[in-house]
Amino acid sequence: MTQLTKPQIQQSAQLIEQSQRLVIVTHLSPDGDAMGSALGMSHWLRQMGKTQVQVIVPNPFPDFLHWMPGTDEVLDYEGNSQQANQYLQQADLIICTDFNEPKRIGCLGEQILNLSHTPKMMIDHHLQPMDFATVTISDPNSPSASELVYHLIMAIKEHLHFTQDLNMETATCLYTGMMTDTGNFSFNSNHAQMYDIIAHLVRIGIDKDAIYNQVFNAYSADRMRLMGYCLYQKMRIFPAYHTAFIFLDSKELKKFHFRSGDAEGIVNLPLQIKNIYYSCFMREDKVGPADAALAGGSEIKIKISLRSQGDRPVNLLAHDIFNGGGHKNAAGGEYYGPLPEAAQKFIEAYPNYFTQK
């Protein structure tokens, strides 16, 4: 259960009453919870009476998240470099949700540790957190960064006696980052105090059908096709470790015209199968603008997804082998390289860290 300390209550309320042009930025390659945080966030400081509110993503965010409301405003660091750094460079306030460290949002994270004097509040549920900001709001028990984003509102409301309800706006943003990053509530989800977060929004107005609809039911025909390739033709299946094994190469996705979004929760589907425990899902990707700083020269980057079932983590293994992280079940990373050379990394390096129990 989430608990705040009073010092980060009171700290977070200071700056940010004292701030008037303010700056959310979260990780590269945004999912529901990046953007339901954010944009959850920025949609309350705006009902506090911040009118110079921008959220900054790194690069472009998955098609299925368009329709939530505000993304219309949201700048693509990747598209837009320099109208951001103008933002970042008169921010009284930066606020970094969902990442815990400052590498996670490549290129850009360079540009806000040179601004040193500028004050800083990071919102994020994973481990190991980086020692860079003003304000630290830390919790890898928490199942989203949008959950976390609830509490500190929450508490900052009562700080500062402002009994306005939060408006339909941020509850949606909020809900939509708490139901993906848990996959609609079927892992990292068995918590009473999250249910009643939920039924906090419920009772504002959200509609939880219409988001999920929004959310899972919104994909193309050439997405469910793919989804039927990896089943049929590429899971491997690990028997003695109850692990999945997916990996799709850039001619593979074109095959079946991928765009931004369509390998959501492809890496869920093997964890349906009986005995299976680990499920994981690679695709090859480009490298862009926003993270070439750590391709180390490559042109090439592997997206990798991990997910788990119970007591059985794989977020150490994300961290050790792939640089990255997430919670106990879900998880993620990157490789900057050849696609049989990730794959290869996976295979040699699961037994280390999967059960075979």
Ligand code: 5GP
Contents of the next structure:
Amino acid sequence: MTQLTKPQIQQSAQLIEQSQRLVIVTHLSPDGDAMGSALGMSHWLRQMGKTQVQVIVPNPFPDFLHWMPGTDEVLDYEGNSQQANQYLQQADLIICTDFNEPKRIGCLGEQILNLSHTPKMMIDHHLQPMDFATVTISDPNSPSASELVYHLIMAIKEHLHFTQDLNMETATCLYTGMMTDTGNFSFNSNHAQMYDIIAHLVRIGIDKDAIYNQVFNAYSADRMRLMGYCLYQKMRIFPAYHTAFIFLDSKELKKFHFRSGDAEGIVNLPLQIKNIYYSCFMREDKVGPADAALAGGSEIKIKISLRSQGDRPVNLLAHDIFNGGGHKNAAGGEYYGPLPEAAQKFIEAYPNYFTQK
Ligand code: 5GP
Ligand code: MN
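Return the form predicted in complex with guanosine-5'-monophosphate of this protein as a structure block, the form predicted alone having already been given.
Okay, now the whole complex, with that chain kicking things off.
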């Protein structure tokens, strides 16, 4: 159960009260929890009377999150770095949500570290948070950063005697993050506290069924066919280790008119097979301006996603082999080099990290 400390609440409340120009940043390839925690925070800050709140994402977020309230005003660093830098330089508070180290926001990370005099808050649920913020609110046991933002908001509200309830925009965004980071409450979801929060958000008036449909029933036909192709043609099964493995090169992606976000969820599909407890999905990607510094000259980036069920951690393999990380049952990383090399690395590594049970 998330329990914020008094100093965390006091310091956060003070930082927010003192600031006029706030910037919220979240991680590369933003997912539902990244957008939910960042946008949820921004809506609430506006409710608190802050008129200058800017959300900045390192690179674009997927189409299936464009319906979320406030996305029109989100600035994508890759396409608007000058404007984004201006916001950052003028900011008197930078709030970082859903990531634990500056590396996770690509070259934005360096910009933020350079602004050493600007106070920063980190609200995150990944293991081993780096100590770069003025206030660090980190709970790796929390299923989502959005849930942590909810706890922080409620605590600050009480601390400042702010009696107005969360508005619909805040509630909708926070719910979206809670829902997506738990696979619609199908993993990391045995926390009674989470359902108390959901009850509160539903009372505020969110339409949780509509949110589900907007996120999970909004695929393009191309993406649906890509999914079919993955399962029919590409899925390899390693039965001894209860493992499934799918990888896609750029030619295959092009054939299905791949767009950002189309791969979301494909990694989870093999877990529907009886006795498959581990799943790995890889796809080829291009190195963009946001992560060029990490690429070491390679133009190709392989994005790796790992999922598992139960007490079978995948974040160790993500960390050791693919310079990544994440949670026990959902982790990822990147490999800067050709796809066959990345695939080979996984095939060599998985028996050392996965179990035959
Ligand atoms: P996904 O497979 O959906 O891209 O990522 C699942 C989870 O793995 C994310 O929530 C994040 O915690 C973690 N993750 C994904 N990619 C990376 C990465 O490149 N580095 C780190 N440190 N974590 C990652
Ligand atoms: Mn998250």
